[in-house]
Partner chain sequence: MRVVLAEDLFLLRDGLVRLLEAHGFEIAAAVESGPELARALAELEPDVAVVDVRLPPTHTDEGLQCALEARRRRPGLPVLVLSQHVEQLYARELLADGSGGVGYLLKDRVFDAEQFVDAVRRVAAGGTAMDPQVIQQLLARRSGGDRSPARLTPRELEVLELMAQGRTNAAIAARLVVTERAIAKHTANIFAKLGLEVSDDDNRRVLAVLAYLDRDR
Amino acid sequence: MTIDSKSGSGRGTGRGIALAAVRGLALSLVSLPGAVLCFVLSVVSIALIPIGVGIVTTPYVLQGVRAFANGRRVLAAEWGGVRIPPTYRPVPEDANPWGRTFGMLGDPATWRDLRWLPVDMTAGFVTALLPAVLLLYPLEGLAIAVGLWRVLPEGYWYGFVRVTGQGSALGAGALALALLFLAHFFVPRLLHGHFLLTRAVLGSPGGELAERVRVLTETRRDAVDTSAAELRRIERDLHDGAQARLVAVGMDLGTIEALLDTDPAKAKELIAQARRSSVEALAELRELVRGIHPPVLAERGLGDAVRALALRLPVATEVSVDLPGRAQAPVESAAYFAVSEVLTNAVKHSGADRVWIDLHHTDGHLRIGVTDNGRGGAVIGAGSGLTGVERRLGTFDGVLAVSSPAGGPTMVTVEIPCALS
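If we look at the form predicted alone, what structure does this chain have alone?
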């Protein structure tokens, strides 16, 4: 939507007026049946909870309401420049229908959605339709002025003008011109007002600050959980891998000491076995250290670490790096493990034979794109590794976007706000 704010007059361009009218008309045609359907289904489903049926249906209905509301959030941002951040509490993936139902009903954002639906089907419908009416209604008046009045019934009313002949028809035309003049000022603003109304009802009462606090709280909890899980993994790998092999080496050495004089051949065999065990233990320790923080990442930075990672992949991989400096170590580490997880998924699940990685820094953001020519179908959620990547990036205000239609290609984009040194 275009609003001429430079002049301070609030006038819209001709294209902006027409676009606002078309968008308002489309909104009114889609939102009214959508809001009515969502509201009726929600009321019926919640009413059926006492007899058990609603326990099963309510999560699906509320998910549909959320999708409808999120669609409006997208349109508000793209068409009106009005940002309405979603504030839904996450529902545990392994929750049963009872937990999902009451978890969603216990979320204040759910009740804001339900309150918004009747507002959207009434005041929202009117404010969306008005821009189109204000632009189209004058066309009727102009048509009456140029001769349409002849086929209309006697005493036809156009606004407050009763059309009985050519003279009154010209009056209708004058009224139409006045309405067009008003449309020049108000059509884009009316559509903007519709989105402001949507934000007033649908948005969090605490505004963006409250949403920011909630996101930081969740990402801090995710970071703590991730660190604890990582620590357990390291302890498990040490216990089951390197530690067990080093214990075996010690036992072999004890046996060798006992057999050295009585059975030299067996002792030599055990020495060779102990050597193999020590080599394997050293390799496992190196892999473990690489998994904690690769030395190449610490010494040479993210670009070279990703190049080294690409060299170990079983598929052809092209890496493009344009980083004039280095980010802070925690940011580099998060970005590296995000790329590592995405590449692991690509190798395991995509069926791709080529992967392209692009790293660059622009506008204060580190941006990483990973594209493969596989079969597609990657999604965030449903227990995928991408969910863990998204949570880890959230600690740094980073975002993860996935485009993976069926048949491919898959494009994963990582963006982390940071400065390079």
Contents of the next structure:
Amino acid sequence: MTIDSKSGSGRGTGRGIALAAVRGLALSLVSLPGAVLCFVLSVVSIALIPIGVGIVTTPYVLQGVRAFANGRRVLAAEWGGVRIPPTYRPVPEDANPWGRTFGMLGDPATWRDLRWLPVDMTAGFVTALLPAVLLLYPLEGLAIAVGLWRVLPEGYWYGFVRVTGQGSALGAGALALALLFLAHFFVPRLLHGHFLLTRAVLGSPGGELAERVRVLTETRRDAVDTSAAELRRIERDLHDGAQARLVAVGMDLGTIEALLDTDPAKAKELIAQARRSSVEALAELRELVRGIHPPVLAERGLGDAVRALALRLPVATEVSVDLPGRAQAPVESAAYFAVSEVLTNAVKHSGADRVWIDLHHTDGHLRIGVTDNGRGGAVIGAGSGLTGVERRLGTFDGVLAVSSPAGGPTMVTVEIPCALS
Amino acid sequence: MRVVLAEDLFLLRDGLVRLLEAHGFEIAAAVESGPELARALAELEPDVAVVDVRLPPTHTDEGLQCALEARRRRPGLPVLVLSQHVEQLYARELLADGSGGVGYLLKDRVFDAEQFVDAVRRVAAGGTAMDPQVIQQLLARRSGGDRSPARLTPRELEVLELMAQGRTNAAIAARLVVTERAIAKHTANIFAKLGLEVSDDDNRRVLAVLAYLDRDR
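For comparison with the form predicted alone, produce the structure of the form predicted together with the partner chain.
Entire complex below, previous chain first.
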């Protein structure tokens, strides 16, 4: 779990060094008072729990601490390229102050925050301030060398050099140059070191894993929910539709058997009815199968299935497919239904008269673009059906992106990591 | 008339054999998988093949591929493809070579034995038999967008639909309970509105209709 940054270790350019020094200065100015304030408030608030006041205040204080820590996480990522994923357990929305307080106190991430605060106000402060000092101090030495020594009191110490006249002032200048040379090496490293220190204390061991587990848990729950709902729908459709019709056919056949000799005309009528019922049952089964796993998808794969889908649209549609192989069946299915839903949306809401679909596979990702020339304004959420698509894709670590400015065009992009076979 | 039949479900295969034999066809072979079908088509030279789209061993579109391959080797070999579902995509592939003698029907159509047998005969004679569902999908698509240059009357749409299934004017007249002359007038109107040359070739009529419907993609 090491992510090194662009401005990571090693020497930087003059501008990079100055930037690192300024950032370090800013960090130190924020971290010391911020960390002290957060730490004091937290300690006081937790200490007040036994008399009840702490129950009310602690959640707010800890929330503040989290915000402070999260701000530093952002800076670590943006300035140092050091990722420190937050791993707080979610607090239930409707929890009472009691549950909230102890929920947060039971979270190891909270204790990591509290442990980090003293580190941040000491070691963190020093490592953030040093780059600035390392850059500013040599400037003083250089200033002394070029004449500042004249106004300084006799026996002024610059580092280990005692400035007494032009000679020793030049010595101070030499020391300044040496320091500057060191700064050239160490300033960016020190700032990076500060962020690494932050990560070492603030980051949870296996933070990314924890984050990954959280995402997986969420998507698995979604997958289980949707597949259970799907099964219920299929069962209901079979029960109310095809199954009922086949029962009716059976009953008709029984009646026909009885009527055959006594009332052939009536029997003939019933035969026609039975045939109609069976045709309808078949039509319903066909629709059901299409909803579960479209036949063309099973027979030909994603490319032709999307082509067949496009043929059924009431809108002129261009499909371009560049897939050298087939993805796994579940991925194909998810991609197909995503395209289907996006197209349904486009036809229903966009008012478009042309749609372009593009399918290709690059860098281990299946990429699908659906563009229409409609009026735009499509968003994820707002009951557009795109939310459902997003959730289904989540199961496969797939993502959905929508670009739909008012006035159009709407571009929907679906990306699913997968290998083709 | 000698028929090669390919269908993997025993019950359906058995039923089709009985149905066709009852209507005076001779079953040259009734097979249940793609490779067997390919062999039978190559060796037996039937007058018509009745083929299920989905066949073992792949259980994908093996039957359709076999039929297309056989028609590449012997252009115009009459093939009637049956399927649990119909897709325009497959209909296009069958019609693509333009040599006629193809049919593509839902399996449900065998319920109406007379019509089904009629379709087999029509295909064997070099005509076409497209499933009404394919045609309906195409027409629904056209009437959905309102950019069609030719506005057909509802009656003309009906005629076009039956025509696209591969029926003759006489059959359409019988179906709609009007005279053949009336149908001839309708078809002339349709061709005029669609800007197509009049032709007596039933097969070309379907191709022309499909080609027109297909024009703007």
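Positions refer to the first chain, counted from 1. Keep in mind that what you see is a predicted model, and the values were worked out from it rather than measured. Rigid core (definition): largest C-alpha set, two forms, superposition within 1.5 Å.
**Student:** For Arg73, is the C-alpha shift between these two forms 2 Å or more after core superposition?
**Tutor:** Not so; Arg73 is displaced by less than 2 Å.
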